[in-house]
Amino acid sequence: MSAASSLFAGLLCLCTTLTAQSPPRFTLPEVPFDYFPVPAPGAKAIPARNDALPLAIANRRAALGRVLFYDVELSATRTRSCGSCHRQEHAFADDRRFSRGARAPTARNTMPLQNLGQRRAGFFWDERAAGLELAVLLPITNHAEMGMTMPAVVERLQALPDYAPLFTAAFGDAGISEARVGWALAQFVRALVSQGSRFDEGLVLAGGDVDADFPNFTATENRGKALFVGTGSTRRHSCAECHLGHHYGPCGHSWTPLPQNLQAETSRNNGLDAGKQDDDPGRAGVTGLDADRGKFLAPSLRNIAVTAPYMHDGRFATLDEVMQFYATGVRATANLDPVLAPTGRGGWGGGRRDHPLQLHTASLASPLVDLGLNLTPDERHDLVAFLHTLTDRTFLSEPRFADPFVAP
């Protein structure tokens, strides 16, 4: 044998011993983490998950999906993940204003994933997709944003080694299909429960009264607690009325199911544009109507500090520059939300300029102004401050939804 073939043979021992002897690509504890653990004494649990899966099984599928939410080999060029767009230390939301995709910009702002267990349907900016199975999945057969189709990425994780004790443990063999990747990442994606903030601290100093003051709040805080969440009859005349859910019954409001849900239920136009053609048709793009025109789903609240830029189109990079907006920015269209409409009846905006929890005593007969929530610059700096004790420091480096690529 000759020198170059002596060597060529060590060289390719070599690398088949190095293969052979290669680490996992990703690290997973050797006690598997508790997805969906107990909250904290006092606090009232928000709710994580809505399947009846027994915990250690529902445990097993959220570490799949964990895996699958990281891992680039899911998109068509192998650079791009779930995880590169959502990203844990902004709430699993992206700080561009449009996400950089495997083949192109995402056409939206990326949003939060947080506490989306509790949403029985509507998700994304649209509400396109029924439920969280298919949401998780459109991103992937997304030209833009990953560039696969399912039967390729099955295709793909079958020829990975390293998958196929992970579906064994989440179903009982190692077979893989589109049903059960989209099982497992909706499973690690309603593990993505946010509810260790100083807000919910101070709900549970308050005994759950939502309209106490709270004792870890600065007077500040409070005032901008007061602002959002409204006071007996003007909850309908907040932000409240259109962050929260809830729902309004014969014995007055309630909320549904917590005050600490922070989220929307339903989409709303908030007056970002004027309603022109080639605006973005918002849910009207799903639903065909007219009346859907600049209607979107407003995401979560939470961590709201760290999941700038703001709207469908991330064109806010601040929250002072939100909240200009909703004092001054607001256009007239044939669908704006009530709340912001010019009536005197239907919110803050229009009737006369005193504090705008007081809006709904204005005469209908009082002078118009301009559409908005006539927020003052002090009730505007009251809001902002609020909203930043939305932020979940845990949530925000939580090991257990942290990417397993990365070596410890």
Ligand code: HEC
Given for the second form:
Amino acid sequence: MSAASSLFAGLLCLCTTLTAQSPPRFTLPEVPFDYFPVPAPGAKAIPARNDALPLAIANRRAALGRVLFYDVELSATRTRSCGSCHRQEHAFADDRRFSRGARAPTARNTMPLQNLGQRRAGFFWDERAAGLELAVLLPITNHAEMGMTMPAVVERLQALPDYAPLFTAAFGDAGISEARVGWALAQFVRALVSQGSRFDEGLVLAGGDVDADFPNFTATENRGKALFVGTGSTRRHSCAECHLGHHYGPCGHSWTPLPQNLQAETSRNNGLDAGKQDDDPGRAGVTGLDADRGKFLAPSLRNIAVTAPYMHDGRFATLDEVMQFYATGVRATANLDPVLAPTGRGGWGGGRRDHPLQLHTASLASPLVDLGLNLTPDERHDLVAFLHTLTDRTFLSEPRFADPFVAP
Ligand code: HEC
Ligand code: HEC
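Now show the form predicted in complex with heme C (HEC), given that the preceding structure was the form predicted alone.
Below is the whole assembly, all chains and molecules, this chain first.
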């Protein structure tokens, strides 16, 4: 046992002793969890910790972050924790259109929390937070969600005897500050890595080539995958253009997907709304630019089968409804993303009749005509089957991410 881990074990005993009089509020394992396991052979590591931080410290910060994440003391009413809305069995989203906050329902659908160390865009549906350390604190001070002030949080945590040993283990002394709460929460959230889906296994079996048929997939799932990622020149008309990380070649034209990153890199307008004044402005609410109206950052599509309902306002109850929307319900506003815009409006590969995701409306007789991708019912079925391969059962039940609080 290293000096550092015996110190930690000692502190844990101290924690138990201190709380011996009253029953402990939460239970942590005697041997601290490892929040940063080495990925399976052949799988690319997903960034989960700052490499400058020693592993043992990062683990203790994540362990503290886990307790904070599930502690209702962080909300004004002592009724809601991060985990009340971000529920593990739903990939840290929940199953409601709008979640119950301490004081009011949320204005948007709760986003899943997974692989956020890989995020290249900002945080939240409108990217209003640039960094995760800030993003994890905003819900605490949001009036509807938790309704606290940070000084009040610090004061409450100082009054709870069970936190001093955890802060000491994570930061070297028992000092509690807003910044430390942010660092610990962010470290736990970044450790929420999902990489154990059948898609991940298939990607390793296929040597990292997302275009190859995956040997562990059914024919339906492989067809859905091909529709999702497109191939060659059709890539830029595929779902992957908006939903996979990617990088451009030297000339800016070759497009290489980073398939293990199933996250959008920028907010886009996917044609959900007709552009009315009372629609959620999305990104425009942050930038004030008309060109950003109706643009949203799509969360990772990992575990998408368990994060219903869908979209920023949870308007679609099922993945079938989402596919029906992409097939026939896309609204052609001025801000509609070029990937979904028809020929003549700057759409890439416009006029390509051979493309599997060919847009089926070629003219814009009315500016609000509904558009869509030319998806047959079979193709919609294949896409949904593919999306189900992104479910990672281990992630959804992993004990190191679970609620450590003892039920009253
Ligand atoms: C009342 C429900 C609720 C609570 C409590 C809550 N959240 Fe959230 N969370 C949401 C909603 C809703 C969103 C999306 C908000 C938006 O974009 O406007 C969100 C978004 C996020 C995001 C951005 C994810 C992304 O992909 O960009 C992070 C990070 C996050 N929450 C972390 C936390 C943490 C940490 C806590 C506890 C301190 C917490 N949340 C408490 C509902 C909640
Ligand atoms: C032009 C970019 C774009 C294309 C192309 C696109 N999407 Fe999306 N997708 C988005 C955006 C942006 C959102 C979030 C929109 C919102 O909530 O306002 C989204 C949301 C979703 C969601 C719901 C996510 C959630 O967590 O609620 C699913 C599922 C989805 N898309 C699947 C697909 C599939 C499958 C395809 C291909 C048939 C596709 N998308 C094509 C941009 C795109």
